[in-house]
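A single chain, nothing else alongside it, follows as structure tokens in the form predicted alone.
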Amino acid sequence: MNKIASKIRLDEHRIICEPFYLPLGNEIAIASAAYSSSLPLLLKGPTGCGKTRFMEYLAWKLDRPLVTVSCHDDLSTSDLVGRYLIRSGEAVWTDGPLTMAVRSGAICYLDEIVEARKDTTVVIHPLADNRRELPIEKRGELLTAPPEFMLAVSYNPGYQSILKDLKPSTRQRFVALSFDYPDLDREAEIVVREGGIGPDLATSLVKLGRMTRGLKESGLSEGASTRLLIQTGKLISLGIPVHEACRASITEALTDDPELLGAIDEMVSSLF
């Protein structure tokens, strides 16, 4: 693919309008540090807390497009860099997301990186650290990343384990920004501001949302995210009843379990 194709595509990534970003700390001026001296950017936080919607808000600051990749099991290192295929009986190669973001100077986001096969994140080592360059082997190709390109990963700590971590040898290449849920007032803010919905009641789903990420302890391996907030006010915004768009949006997304189950409904009636 020829750096006109490769300009073409990528205008779709560029976000035109500024992102409702709320800042929880310095997490903005650090990331623009980061891109200013060509590292790589490492985000760790819980699902749902912001992670996607802060890259969509520095890609829009710094003016580069965004090319999001989610991560999962099966993504191949093809995926990533591009293959060839067959179109009128001819072999013709087509750049995967991340060369594409390499030649145009864009900003990839690999979202969940552990999802990812160990195999395939070797491939990010060299872009990782001072030689910003990704090999073609196919094509035996190797791209320098222009200044304007940035790599960014994703993860969630929560789900850590042995077969699913992050390397020493990744980690250490990347400046690293921890995320977490807010303080109530901010999140209640945020909820009000992409829910639509008044501030008592985003104060409650907050409220509703600290109370079942309490309930780890009891076998609930992740409580409602902001997103799952969010979501709720909208359905609530829309004229869904308060005690339908929790059990739909909040209790039936986190949980099969019968008594967890109950449980999250009696903290609903508790608070609504």
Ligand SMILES: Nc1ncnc2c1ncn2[C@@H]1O[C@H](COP(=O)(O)OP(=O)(O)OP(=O)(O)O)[C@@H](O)[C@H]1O
Contents of the next structure:
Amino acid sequence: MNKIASKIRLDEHRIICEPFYLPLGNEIAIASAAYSSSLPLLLKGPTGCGKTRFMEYLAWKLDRPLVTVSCHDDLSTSDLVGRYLIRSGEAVWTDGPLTMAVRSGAICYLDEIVEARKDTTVVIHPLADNRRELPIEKRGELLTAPPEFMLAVSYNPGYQSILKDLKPSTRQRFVALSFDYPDLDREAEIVVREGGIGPDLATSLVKLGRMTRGLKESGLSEGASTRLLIQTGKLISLGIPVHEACRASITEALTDDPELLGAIDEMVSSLF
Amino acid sequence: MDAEALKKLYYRLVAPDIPNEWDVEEQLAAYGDCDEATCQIIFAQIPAIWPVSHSLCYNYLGMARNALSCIDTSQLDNWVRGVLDHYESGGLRAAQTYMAEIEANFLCTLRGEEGVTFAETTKLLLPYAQGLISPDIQLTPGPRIVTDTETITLPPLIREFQNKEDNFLLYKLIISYQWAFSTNQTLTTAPDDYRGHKLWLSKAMEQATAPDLLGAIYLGLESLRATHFLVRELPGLMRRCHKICRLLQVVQTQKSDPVTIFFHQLNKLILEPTLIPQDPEINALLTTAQQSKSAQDSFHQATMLHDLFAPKAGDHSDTRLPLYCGQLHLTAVNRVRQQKTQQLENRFVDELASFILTLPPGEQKQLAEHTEQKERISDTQCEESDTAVIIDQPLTLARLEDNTTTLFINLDNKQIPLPESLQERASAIRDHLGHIPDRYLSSAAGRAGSGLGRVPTPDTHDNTIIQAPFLYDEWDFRRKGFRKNWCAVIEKDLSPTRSNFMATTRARYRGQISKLHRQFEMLSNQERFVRHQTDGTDIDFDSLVESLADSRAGLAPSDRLFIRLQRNERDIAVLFLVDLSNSTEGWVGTAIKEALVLICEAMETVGDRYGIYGFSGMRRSRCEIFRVKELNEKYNEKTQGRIAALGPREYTRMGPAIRHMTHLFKGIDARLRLLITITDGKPEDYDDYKGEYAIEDTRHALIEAKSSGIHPFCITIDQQAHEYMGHMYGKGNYIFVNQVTKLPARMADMYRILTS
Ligand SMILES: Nc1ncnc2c1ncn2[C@@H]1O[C@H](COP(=O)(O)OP(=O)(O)OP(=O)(O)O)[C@@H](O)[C@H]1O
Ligand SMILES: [Mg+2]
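We have the form predicted alone; now please give the form predicted together with the ligand.
First the chain shown before, then all remaining chains and molecules of the complex.
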């Protein structure tokens, strides 16, 4: 019964339609190779550059369910591993997402792993190193991950580093993929597809995005992500004038600083 | 007014200072024939200027009478304010220029012709330029529009047009052209010479019979290409500039030598690229030029045109281009390129050497032996021939075949991947030079080798523990680069004093302190609930269910069933950096100390970890940091005694102090790391660490802090707020307080915003 329940739950995580993912390098080949060598994956990259989308694509391609956990600082080990619940007076063990993924050989993607507390993330250590084990202390059970299981974690290196928290033995087993915003043409292609606007407009939006990414020295910690550009595209495709759409979903979203606001406005008025 | 009366008046106005009599007499000599009323009006400004700068004051006296000949006495106030603004932002030189060009700087604004100055637009233009061209690009005012690829020199004032918008647009256009040049590699291209060798642009130019003509033609063609590029890339800008471009038509002299005529047509085309030149011959020449696809191509075209025109060029041929195209300054470009190469090499070699030193000793030793052996052999070999003999190169760089960009060093058949920062340096070098010269590797290995076995020797002269100073780079905004290891910072202990300072301060601010307590208690109450606690204010329902279920399942149920307000785990670390310069002498210094007491009370209430450091010093070789309270130290009599012992010392070299705090933060693990500087505002040292230099270095140190995840904030204690605080810390990242009594309210607000 337990098996069936988790099977039903897992099926929800299956990705049936091919997600749109535009490869940026040979990340698909590398990730597939990591998968067949049973190595965990580490995705680094700024926000909104396609890490989540890549995992969806990978899961689809490998035909594995994808279990995503967005980490936050209140996440406990039980939230990952599982807990007993009472059903009609009976204590029933319920697998957490991580256990579920391990049991059935799915891909478990811990998004923004740095957000989780260290005492929570320790459970992934034996899974990530060559043991590939998940101890379920409450059940006195030690799960060994089947070859189909894959662990993937992501974080944004601009902010913090997870690497220093990992033991070298664990760290060195991760296959690290570094993501960044795509080159102009490809990013424009993505914005066309996802934002529903024409290629010329998309290209100009991407150029704007790239200009804002150059504002680090001027005090903007992150430039406009692909996600922001797509959002802007959507606004425009719904009939919002370009300047207003940029103002609302790029300029104001990025900063409150009047000088930077002014400079980004100038970029917009140069481009459009 | 007679000399004695003038002098008396003067001394009264600058009291308590007693300036040198000669200087004063010299300055006042010009006022001998001036009527009393005018003198009074002019001198009335002295108390405003003198404390800011004595030389500025003398300069003012030299200019003021002249100024009054073209402005009304009622406007003198305004003008002096302008002078002081320029002094604050650009130093004495800027103020002098401002005073000298009274017509341009002051009168035309009064008349409503609105020029735009570099100073007022740079805040907007700089991020615009950094976004477009590169994050490192800098802008500076100067007589010609040129660039060395690191800095763009822009006119200090633009008033080509009647209104501000158009003038600003012209600034923007200039920068956009520079962007086009930089993207199109106009200045960085390396054309082939006739033998097919690649030459840097300046070298290639030198080979022409008329290098200046070649340069002008080349820039003209590239400007044409840039125009096409901009029409494509920045259609919005070019649409808006259409009007002003036409107004910028270069008025060509009446002479009609072929070169002038050619440039006239070229100009027209740059201003309006869709135009078709009337002269069929020139049209033919320019049509091919219009098709130039690369800087190399343009150079080739330019050489041909040069060969065609050089014999016909007159002495006075007019080769000007539209203002916004700027001019070539290839020697500066060269200098920057060489500096950059050198810098890349140094950094890479330094870092690779220290990386090698982190390798296990066995591997290091092998490497060292190899290198030594190699050096020995190549030393002897070199005497005989110039070609180096490569023997069993122990250290090579390799890239794995499968497209990954990771670099490895090959060490005795072992591949050791380079750390990320080195990878980045390596790829920067590859971008710049196309490859990584082998020399870099061998000198890194050599340096690491000589670093082996170096034992730190304790100082024998002295029994006290000599602490090595911390070395920090300093940012030099003029050269847009760091001065390496420029400042030496020493940490010092401060011995506590016994005094009733604590008691009196606490008594005086009793009201404020209890207010702070209340506010900060609320702050810590704002905390979220934590689950799974052994005791607390409420039952954690999830845990309860889980534990019931566990016990049903036959497991020992957990006793962590409560929810509690999290107070102690805010996970915030704050360092306070206190300015102990002698400019804080007087009420500011006292106010800072008193403020510190209030701050400590507040921090104790909220329970966040905090440390306090004072700083002062003199010159770059002696920046001192005084430990008042380390992060994990308790707030007790000892720390209180140290606060009481704080007092004005020497100067305010802010940059290294901030960098040292950033360094201290490296060892601290916290969710939020705050650096709060308490100062009277002005960074300044005994040497040339002053004005813009000091402000820019401080700003840069703060940017560095931010990029390592620290949130800087500043409390300025002063009579009034200063504009440059916003520039250094960013809007909203500082508060200014002119009375200690006002601190609690502002501080509680600020701290709440900062930490939640
Ligand atoms: N290579 C790509 N192919 C297709 N779509 C992409 C690609 N890169 C980015 N996108 C688009 O950008 C959006 C944002 O990407 P995604 O959600 O994967 O970002 P992320 O890296 O996971 O960001 P965060 O770190 O904020 O979670 C996606 O919804 C997708 O539309
Ligand atoms: Mg994501």
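Between two forms, the rigid core is the largest collection of C-alphas that superpose within 1.5 Å. Predicted model only: the values in this text are computed from it and were never measured. Positions refer to the first chain, counted from 1.
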Displaced residue check between these two forms: residue 90, CA, 2 Å or over, core reference: yes
